[in-house]
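One chain is shown next in structure tokens, namely the form predicted alone.
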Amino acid sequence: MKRLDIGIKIPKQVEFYVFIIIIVLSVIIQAKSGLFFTNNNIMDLLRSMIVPSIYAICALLSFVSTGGPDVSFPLIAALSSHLATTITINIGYDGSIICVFLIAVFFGLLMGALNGWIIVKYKFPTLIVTLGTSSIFSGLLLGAFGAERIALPGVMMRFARASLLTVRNAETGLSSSLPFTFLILVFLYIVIYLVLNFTMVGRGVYAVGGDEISAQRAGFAVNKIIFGVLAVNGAVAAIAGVCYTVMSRRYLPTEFAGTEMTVIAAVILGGVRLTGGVGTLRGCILGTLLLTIVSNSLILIGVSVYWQKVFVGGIIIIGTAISAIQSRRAAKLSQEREADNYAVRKEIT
């Protein structure tokens, strides 16, 4: 925290400034349209955030542990969701939705483990490996499995029709519902938060992303941590895939690809450092919320879809620039500390 002469503390966390931007943007949209804080608009925003927020968890884990983006999560979501849906249909399963999620998680784990194995074995950059496996997963999905539009089986449709909460706007007559997939997001958030902040594994994830050599000297199993994070990423992406499918109430393979850059931009905007080792779940959720508001709510004040893309692009560039500047400052401070320590040791000897 930096303290001004007048005694006011200025938070240095990026999350604080993203939160302020969200508040200001919300007030402006409300003042212009009078519709932002309506119950159905809030519900629609929460609904729109579910899948991007789960994807953001994947992007956070990848950046923090490897210092590189995992861009394969949309295709892992698409392929694992397709396999879970078709297996459920083919075996005529009509039990609990949990089994459908478990089938998807199994295939997601396999695909994530493939990413992790290649990265650990050959020390290739995460971006390059996941770009390659994305292409493989896409080929398998559309070529080998011939994925196309699928009507959901009964077990998935029942879960899709169930809602956690439904609200109705008295003035407009519009109603909106919050699906049960929102609870899955909350559950994942709590589990990942506890692991990252209160376990030795979580400390290892941040340590490996910050400096692999130092983490290894401290006793962390670097390769196992990176492999585990990429495998978990696959499982989380698979859960997001099933959530998206049931929320859409049909399976369409072409709807999954193309979301990775927006999600990565959201987590960078939320304070995740491009070089690894720094980032919080809170920042990811705030970054995702900001981009969701820009994408969904600017239309309330008459901003066209094309101008919304301009806003999103501008936010992505600004967020990336802030992260890059922070990385340079951190590197500079580290060098200065090393120089000071070297000078102290030299004086002592």
Contents of the next structure:
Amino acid sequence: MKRLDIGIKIPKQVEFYVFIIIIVLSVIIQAKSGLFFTNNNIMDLLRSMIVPSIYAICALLSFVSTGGPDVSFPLIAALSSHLATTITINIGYDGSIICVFLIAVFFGLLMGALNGWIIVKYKFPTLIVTLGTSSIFSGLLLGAFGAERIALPGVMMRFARASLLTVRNAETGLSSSLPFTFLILVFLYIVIYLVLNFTMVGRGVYAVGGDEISAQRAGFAVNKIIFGVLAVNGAVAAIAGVCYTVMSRRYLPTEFAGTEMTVIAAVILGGVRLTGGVGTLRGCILGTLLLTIVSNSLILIGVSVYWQKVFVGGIIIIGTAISAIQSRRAAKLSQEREADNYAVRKEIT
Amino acid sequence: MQLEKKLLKKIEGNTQRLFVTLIFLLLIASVTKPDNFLKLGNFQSILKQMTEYGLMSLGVGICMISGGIDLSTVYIANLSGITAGLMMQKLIPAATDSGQFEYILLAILVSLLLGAVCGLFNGFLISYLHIPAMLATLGSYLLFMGIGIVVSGGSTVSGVPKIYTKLGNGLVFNLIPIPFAIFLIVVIVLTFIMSKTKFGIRVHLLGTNEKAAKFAGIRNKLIILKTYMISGIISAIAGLISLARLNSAKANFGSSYTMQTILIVVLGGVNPDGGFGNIPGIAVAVIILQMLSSYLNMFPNISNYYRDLIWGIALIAVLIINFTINKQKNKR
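Given the form predicted alone above, what does the protein look like in the form predicted together with the partner chain?
Following is the full complex, with the preceding chain placed first.
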């Protein structure tokens, strides 16, 4: 029983540390500049968190279930939002934004399913497969479809202009607004949270990542779960892609690639274990928040933009080192305990 | 012994397939585009262009054989290039003509040393702090890129002396581009290290089974440190060549190379889980890919972006082919 406690405690601790770092960092920034806890800054932070947080779901799901990162989500996002945008323009659709999202989700699901099919059928590492497919998607996007920057059609532009909440700083007169895409983020997190924690499939995702053979013995359809996770990843990535397109108010094909590394880093800072089976949505949000603060708000305390990457890299190294050392310590502890138990049992017999 | 022979056969099987692919590709290209393709200049430019990411692939390759991965090669290369470039800029104007050579040599040595230190840092994170290789190098690549940005002030470093740029654009015996000659030397040295020395065998064992390696009395930490240091030095060489060839270095140059190097290494027959793979395979894979992309460039109506598509398909196809061949072998 006690061993089980430790297994659950460690990710919580990682999240806790990240939370403390976030608090300390924000207090320092607030104390030095007085600009952190202003409504503008908070709003901008939330705004720039939207897309990375949605991507973080993809990274979390692939790590938890397959023990490897899905790196194809930026290109799935790019390709599916490109298709959704061009189809909307070509058929002259001018109805609900939901349909645009649905078109993107459809293509995202297809691409995710391709990933899932290869991974399930051949048992290749997720990283390598998604690396290959993202190269394929990139070739399709820029080569076959010849994607270029596109002005958004009316239906997407209207959605882009609508804002959930607008705040105005009385002193500077600058206003920042929170776009509607924030609601999509909240909605996605609620749905994924409920599925992961309160359904058999959700528990299966953790079980498969923890130990595939045990999960199979316990009656989970391992292959179906892994396939499903990667397909859902595609759909989630597609939603992120449309959100990004809408928020930048034009379609920019080359802006997507390259974000995967920071997202993966954020998720790992948030306590996702690399070997699979452990990780929470709360950790994802915290990790993403930390990296967003570092890259957005360090300027406020006079840290030059040049140093930003050094800080992000340093935080990732320190954060991962802490969690690596902790999980080793936990493994050692449980090993020792096992040895103790073994010795006790031996004495008894 | 028998197992070893089997392994050798398996490795060579993949390299053989790669060679057949290379010859096949050469034939197709020569038949369809004889005027453009069968030219000395074309081959020279193919060989020159592949050197930088070819070298980095070798670094990634040995790390992957050891059971890890190195995502930071591109940024170690950039950092070394920037350092060498800045040193040459600062030191050379003060030097007389006769002093130039020493200063260039000094700059090269310093940046190679820097590459070694960066590699050692990666190795330290992985072996002593037990951070998984992917994460450690993910963090350190941002760190190296950041340091590169800070050192260079975020701008491009250029204006290296003319003698030095000859290193990137000159020819050996008026035939082979110098960068490719360097690549060849590195390939030969690395092949020797990986297949003939104790160290190389230990790297393979470490990649196959870490615990077994430990119980066999191998000091895993030291091996990991050395492996990543070699990768760092090779990356620094790539950075120096890139500086010479383009007369410029930038902190975020060649960001897309990271993924390409992994792709090449897997195409070259290295097992992504570690343990298997050989250096010549990687070298041939690099040549195939560069040749393919040069060949595609000869069709003006085919966008260069199709290269990504073909690379991706090639990667997955090679994985599947190797998978089915191994499966059939096991059945027998």
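These figures come from a predicted structure and were not determined experimentally. Only the largest set of C-alpha atoms that superpose within 1.5 Å between the two forms is called the rigid core. Residue numbers count along the first chain shown, from 1.
For residue 23, a C-alpha deviation below 2 angstroms is recorded between the two forms after rigid-core alignment.
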